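The data below hold one chain only, encoded as structure tokens and taken in the form predicted on its own.
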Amino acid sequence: MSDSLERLYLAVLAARDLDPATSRTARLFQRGPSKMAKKLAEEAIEVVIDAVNGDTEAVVRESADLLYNLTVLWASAGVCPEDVWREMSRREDMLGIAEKLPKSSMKLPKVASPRISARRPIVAIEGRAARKRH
């Protein structure tokens, strides 16, 4: 997957000097910043509204499109996508992969190194049903 993003990274920045006219990368980077931050909410809102209302297919046709968005903001921003993978990995290191950062550094673990202490193992959550794809 990393490597789909790698791949729409670099297409982002070979877009963003293409004409506004025809390219809708170009044309997001001519508007600057809070457009591309506007479009990204956008594109979040809706994912999160076909989930809510059992659309499988369409969240996954607004993930790509929020997916796309979130790398032209990086783009904007001078975040690589391995700037964020990197981080991702810090992250596990610390709390599993499964695991969101506490706003408070107070809730952290002690890790003594982080490619030698022991991950935190991935557990499903019991009684929920797999949802049958169509």
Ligand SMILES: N=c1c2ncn([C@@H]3O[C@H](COP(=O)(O)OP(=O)(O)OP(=O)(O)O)[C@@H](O)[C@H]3O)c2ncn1[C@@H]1O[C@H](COP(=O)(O)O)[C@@H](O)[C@H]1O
Contents of the next structure:
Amino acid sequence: MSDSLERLYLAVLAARDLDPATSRTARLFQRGPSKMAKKLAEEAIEVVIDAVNGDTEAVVRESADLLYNLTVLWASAGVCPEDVWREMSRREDMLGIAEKLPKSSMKLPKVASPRISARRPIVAIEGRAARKRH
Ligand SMILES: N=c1c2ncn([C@@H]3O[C@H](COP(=O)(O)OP(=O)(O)OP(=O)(O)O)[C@@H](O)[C@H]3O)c2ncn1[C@@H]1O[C@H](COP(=O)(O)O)[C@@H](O)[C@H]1O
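For comparison with the form predicted on its own, produce the structure of the form predicted in complex with the named molecule.
First the chain shown before, then all remaining chains and molecules of the complex.
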């Protein structure tokens, strides 16, 4: 999947300077980040609605639109796909799966990389449980 997103990202970069009258991407760049953000949010909501309605095929279609609008926003924000893949790998190395670090300031215990140890740091789980309690 990352290959597809990387190819799409390059296509979006290439389309940025095309004629907005014929290129949706160029039009989005012309209208700026707030329009891009609005479109991304719209697509996210469409994915949610289709998923709640159990319309799997629509979820697939809208997810493709969502990812397109996400890559446009990435390009506008100066983010490239590799930046995101690097962050996901960092989280995976830290916690064993690609997830956010606990929000609390609690420190994760010094453990071998979760890829070696069988379990994620308990503190991370407790942190999340503690956060949910209040
Ligand atoms: N990958 C995509 C892509 N995915 C989705 N979309 C369009 O994004 C829109 C998202 O759906 P919406 O319903 O929100 O859009 P809409 O309401 O129909 O139209 P708007 O009101 O948003 O203008 C659809 O019209 C899709 O056709 C895309 N448009 C372009 N690309 C690629 O982007 C590159 C540049 O293409 P141009 O923008 O056409 O130059 C090319 O590689 C394209 O393949």
